[in-house]
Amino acid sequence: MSSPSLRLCCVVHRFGADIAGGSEGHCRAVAERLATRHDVTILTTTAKDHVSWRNEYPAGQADVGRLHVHRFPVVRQRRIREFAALSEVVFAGDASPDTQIEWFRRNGPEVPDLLAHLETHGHRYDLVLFWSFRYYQSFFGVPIVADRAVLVPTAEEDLAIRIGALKRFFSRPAGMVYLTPEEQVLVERQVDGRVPPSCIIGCGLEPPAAHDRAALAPVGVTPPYVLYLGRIDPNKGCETLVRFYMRWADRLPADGGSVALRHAIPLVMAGPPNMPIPSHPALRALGYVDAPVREALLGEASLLVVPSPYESLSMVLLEAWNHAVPALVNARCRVLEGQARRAGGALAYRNYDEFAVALDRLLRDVSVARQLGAAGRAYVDETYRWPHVMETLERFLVSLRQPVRFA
C-alpha cells in the first residue's frame, strides 16, 4: 500500500530482544516493521525485570537497527508486599479515585522523565502508540498526548481491567488497537463516554523455517511430548497445569496400559520459572531456551497446551499452529476459546476431566490431531501473516494521523 511517511513514537515498559514478554515482543515486532516505512522512536525504561523494575539497561539514546531507542531510569523499584496489599484494596472495588491512581503509580515502572519527554516533545510525533494499559507509562502518558495517542491495551480478563479509573482513561486515546475481538468487547464495556475508533490486528508471523530436530538432543528431549512454552507462572495457569498433568500421568489408562507408558510422554515446560516445579517422572522443566531449541520444540511437539486464564492474544498458540501443531487450551479464557473456535485448531477444557479426555484424544487419535493442526495453520496463513497485519495497522494509523505542530 502507498501511504505518507509518519513520525511515530512507541511507548513500552520494557524493550529488548532478550525480554520474554508478550506485549513487549509485540511492540518490538510491530515497531521494527513500521520503521521500514516510517520514522520510529521507542520510549522505554532501563528496567529488565518486570517484577522489581530494577534498572539494568543504561539510560540514554541509541539506535537499534532503524529504531531510535530512548531509555529512561525507573525512580522507584516495586515493593512487592506493599503493592500486593494495595492491590487487595483496589481490586475489592471500593478504593477511592486517588487510591486507584496510586495503584498505577506503584505498579510502575515509574519513569517521570519519560512523561516529561512527552510533555515537551509529544507534539512532534504524528502518533504516539502505547503498549499495555496497566503500566505507569500508559496510564499517565496517554492523557498528555491524548489527541495523537493510540493505545494497544493488551487487556485480559483479570481484576485490573475492573479498576474504576479506567472508565475515563479508555475514552481518552485518539484510537485503540486490539489483538482479538474478545479484547475489544472487554475494553469497550469499561468505557464511560466516547468509544475511540479502533482496529483489530493480532500479531504477524513469518512462515516457519525448517527446524533442526537435533537441537533437542542437548536438552535431553525426544518425541513424543506435550509442550508448554512461555513464562512458568501461577498467573499463566501453570500450577493447575502441573497438577492436572501429574494426575493424568499417574492414572491407570482405561485400556489397561501402564502408568510408565504415560510417564514416557512428558510435559516439557520451556521458559523462565516463577514458581517451584515438582519433581515428577512426567515433568521436564528446561528453563529458558534459545531460538533453535524453541523452534525444534514447537515443530516436534505432539501438541501444545495453553492453560492461561488471562490472555489478550496467545502468540504461542499461533506459533504452534504455524507449525501445524494442535493445541489444548483453557476454555475459561474467552480469548483462548475464541481463538480455538475461529481457527478450529484446538480442543478446550474447563476442568480436569475435560483436560484428561482431550489430552487422551489428541495423543491417541493421530488423524484428529493432524486435522486440528492443519486447520490452525490455514487460519494463521489467512489472518496472521505480517503483510496483512501491517496493512491493517497502517491504514488505521494513517486515518488517525495528526499534522505535526512545532512549538
The other form holds:
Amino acid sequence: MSSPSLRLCCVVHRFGADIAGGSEGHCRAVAERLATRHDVTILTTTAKDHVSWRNEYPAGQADVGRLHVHRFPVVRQRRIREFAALSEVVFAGDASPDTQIEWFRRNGPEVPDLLAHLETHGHRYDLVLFWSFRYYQSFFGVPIVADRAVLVPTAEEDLAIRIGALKRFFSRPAGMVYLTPEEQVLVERQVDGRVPPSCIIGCGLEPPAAHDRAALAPVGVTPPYVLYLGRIDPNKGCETLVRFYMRWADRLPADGGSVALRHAIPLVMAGPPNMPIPSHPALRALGYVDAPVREALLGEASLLVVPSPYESLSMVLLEAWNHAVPALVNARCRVLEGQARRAGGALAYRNYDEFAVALDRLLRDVSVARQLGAAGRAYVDETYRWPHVMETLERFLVSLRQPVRFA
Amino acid sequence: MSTPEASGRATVARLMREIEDEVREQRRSRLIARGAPDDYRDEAVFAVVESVLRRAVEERDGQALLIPQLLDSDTDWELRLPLELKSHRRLTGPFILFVKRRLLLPIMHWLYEYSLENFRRQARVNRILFASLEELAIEHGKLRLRLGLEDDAEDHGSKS
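Can you switch from the form predicted on its own and show the form predicted in complex with the partner chain instead?
What follows is the entire complex, opening with the chain shown before.
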C-alpha cells in the first residue's frame, strides 16, 4: 500500500521485549511494524512490574531498533490494598467525579513528566496512539492531544468500563482502534456524545513454525491432553476451570467408559501460577514453559480451553487456531463467544453441564474436532495475518490525519 | 463452494443447539427425579421456563434493572461493600480512627476480605433475582397486552 509517511507516537504503560502483558505486547508488535514505514516514538515509563509500577528501567531516551523510546519515571508506586479499597467505592457506582478521577491517578503508573512532554511536544506528532484506557497515561494523556489522539482501549467487560468519567473520555479521541467487534460495542455503549471514527484490527500472527513433539518429553506430557495456556489465575477463570475439569474427570461417562480413561486425558496447565492448583490425577501444572515447549503443547493438544470471563481479544485462542487446534471457550465472555462464532472454530459453554457435554463431543468426535480446527485456521489466515492487520490500521491512520510537512 | 470457516460455523451452530438440547433434557430429568413440579414433565413448559430464567441470568445487564430504580429513593436496601471508617466524636474521633485504621483493621483484614467475598456473592444473587423478577414481569406485561388487558392494568395503577 502506498501512503504518506507519518510522525507517530505510541504511549504505553510498560515497554520492553521482556514484558509479557497483552496490551504492551500488542503495542510493541504494532509499533515495530509501523516503524518500517513511519517515524515512530514510544513514550513509556520506567516500570517493569505491573502491580507496583516500581521504577526499574533507566529513564531517558534510547533507540531500540527503528523505535525512539523515551522513558519517564513513575512518581508513586501503586499501593494495592488502598487501591482495592478505592476500587470498591468506585465500582459500587456512586463515587463522585473527583473520586473517579482519583481512581485513574492511583491506578497509575503516575508519570507527570510524560504528560508534560505531551503538552510541550504533542503537536509535533501527526497522531498519538494510546494503549489501554484504564491507565494514567491514557486517561490524562488523551485530552492533552485529543485532536490527534487514537485510543486502543483494550477494553474488557469488567467493572472499570462502567466508571462514569469514561462517558466523556471515550468521546475525546480523534479515532479508536478496536481488537474485536464486541469491544467496539462495549466501548461505544459507554460514549456520551460524539462517537469517534474507528477500525477493528485485532492482532497479527505469523504462520506457525514446525514444532518438535519431542519437546514435550522433558515436561512429561504425552498426547492426548486438553490445554490451558496462560497465567493461572482466578481472574482468568482458572478456579472454575479446575473445578469443572476435576468434576468431569471423576464422573462416569453416561455411555459407559471409565473414570480411569478420563483421567488419562489430563488438563495440562502451562503458565505462571497465581493460585493453588489441587493435586489430582487429571491435572498437570507445568508452570512457565519456554517457546519450543509452548509451540509443541499448542501443536499437539486435542483442544484448547479458554475459561476467562474477561477478554478484549484472546491471543491464545488465535494461536491455537493457527495450529488448527479446536477450542472450548467461556460463553459468558462476549468476546470469546463472538470469536468462536465468527471463526466456527470453537464450542462455548455457560455452565458445568454444557462444559462436560461439549468436552465429550470434541474429545470423542475426531472429525468434528478436525473440522473446527481447520475452520479456526482458515479464519486466522483470512483475518489475523500481519499484512492484513497493518493495512487496515495504516489506512485508518492516514484517513485521520494528513502528514505535517516540516521544512 | 463452502469454505472451512463457513462449514465450521454451521457445525458449531448445529453442535451448540444439540448441546443445549442435551443439557436441557439432562436437567429436566434430574429435577424430576428430585421431585420438581409435575409441570416439568412437559418438555415444552420446561423449555419456556428455562428460556425465561436463562435470559434473566445470562442476558440482563445487572446495572440496567428497573427494581433498583424503583427503590432508589431509599438506598438502605443496597449492600454496601466498601468499608468506610467514620467517627462522630470531634475530639477523640481522630484517635479512634487511627486505632481502627492502623491497629484493628490490619488485624481484622482477613475477616473483612472473607466477608466481602460473601457479600459480593449475595449482591450478585440479588441482581439475578431482580433480573428474574423483571423477566417474569416483562413476559406478564406482554401477555396482558396480547390479551387486551392493558386497560385493566391502568385501573390497577389508578387504585394504588
